[in-house]
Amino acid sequence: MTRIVVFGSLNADFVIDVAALPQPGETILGTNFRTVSGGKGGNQAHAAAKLAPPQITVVMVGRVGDDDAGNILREDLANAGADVSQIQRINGYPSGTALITVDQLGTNTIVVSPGANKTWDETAVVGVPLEPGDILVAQLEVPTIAVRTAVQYARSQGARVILNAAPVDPTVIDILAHVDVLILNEIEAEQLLGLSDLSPEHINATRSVFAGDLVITRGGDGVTVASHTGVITNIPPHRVSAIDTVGAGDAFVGGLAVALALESDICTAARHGNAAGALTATVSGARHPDLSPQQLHTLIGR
């Protein structure tokens, strides 16, 4: 059985629907506050969950405080069908708190407290059963440390590794040779690789750092897949109602993520990962929870 294995934070989401969002010293009225399971790591977890087949089993290694939140965040991703047995309750700690606000556009802005996420050290990882054909993914909410080790144990194990670099930190730069899959916004990849347009010229310069599968998330323009064999290949948005961008980036993981554990090729992968980002985009909050395969299919064969 293969397993995906998902190495990151775990939050308790604080989110208020606004107007418009607030610009620098204003104050302003919201509307529909409502308290929802996220984080990153969390996110995608779920969303592979929801979409992985029998066949493939879903992980979350993460970890949690000392309070309610955490028992809701560990409940929120077991109902999904995620194995949560990798979950680490830390006393003394909050969970991970995430304060967001959403427009009328589905336009957010986010600010994160880590809480239990910032203790993780070197030893993350280590020790979690990974074989080859498993994948890790790994996000960059919990300390970088930790991330290099976990990526490093991954690839020693013979599992392949899919990197979603957000929030960007450039020392990551140096694991980036232990990465078979990396994953970026745009801003991400100008941000971390340099690219300040996408053109053939540009990708092929970031080789020198980078020769895995690149995948390059742009919104509303769809996404850019420059695989390891040196072929680009834009993929066109799914028109979509859009009421709530929070968390569509981690469904697009967590799609691909299980598309890549079907064999699938990466332009495949990350046409299953656009789909599950458009679809997440139509709910409220980081989680769609009816995600499923029927959804996906449908969606990409209109």
The other form holds:
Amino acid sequence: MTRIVVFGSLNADFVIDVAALPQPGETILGTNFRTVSGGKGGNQAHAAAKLAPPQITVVMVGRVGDDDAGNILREDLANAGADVSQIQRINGYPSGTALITVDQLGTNTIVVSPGANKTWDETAVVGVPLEPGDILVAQLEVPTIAVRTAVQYARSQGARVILNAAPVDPTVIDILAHVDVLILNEIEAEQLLGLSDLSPEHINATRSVFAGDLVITRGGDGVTVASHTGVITNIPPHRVSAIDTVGAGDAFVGGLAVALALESDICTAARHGNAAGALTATVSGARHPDLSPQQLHTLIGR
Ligand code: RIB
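Now that we've seen the form predicted on its own, could you pull up the form predicted in complex with alpha-D-ribofuranose?
And the full complex, kicking off with our chain again.
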């Protein structure tokens, strides 16, 4: 049994659809309002659990508050097929909350109040079963000190590490030596690695900082994969009717993780992630409730 252990945030997403995103100081009226489960960690675990075959277990390591949202966040992941035994309830804290606006083009703004997600310390993940063949997936919506030890622990157990360094924290640079696959969007690639463009010269110039597989998601422009062997591959986007891109990047990470756990090469894994992200953008909310391997393969083969 292979494990994908996702360590990260769980948030209740409060989403309002708006005609156009508000300017600073502006009050506007929105249209629909909904509360859905989110958080980068939870979204990645959800996509991975939906796509994983029976021989792969997806374990969520996360923290929720002592509130109704915490119960729902846990139940939603359990219903998706994830192992939720490592989700802890923290008394005295609310669950993480994200305030999200989505405009008519699917563009969004997100503000996160971390709540229980911020209570992790350097003991996070230590003791969670991980062994060679397993994969740790982490993001940066929980304290970087906790991610640092989780990454080091995973490597000490012989597991591979995928880091989605979002939102960017520059101090994460010293963890990168222990990361196998680094996933960033274009803005994050510039913020963390100084990649102002994705020319081979610029990408190769980052090799002194990160020598693993670098995957850069570029929204409507597809994905760029710079493998640890130095090969750069551009993967085109899928042409889908996107209505809400919130969580699309997280589904990308979940889809890529499942493919890597099945021993795909990094480009094949990125193609799986690309399809998972595209499908998630066609539904409202950060998670596609019906994401399935069949859907993924149909889109990839189209
Ligand atoms: O990546 C999307 C996620 O970011 C949302 O679900 C929200 O909770 C924030 O964590």
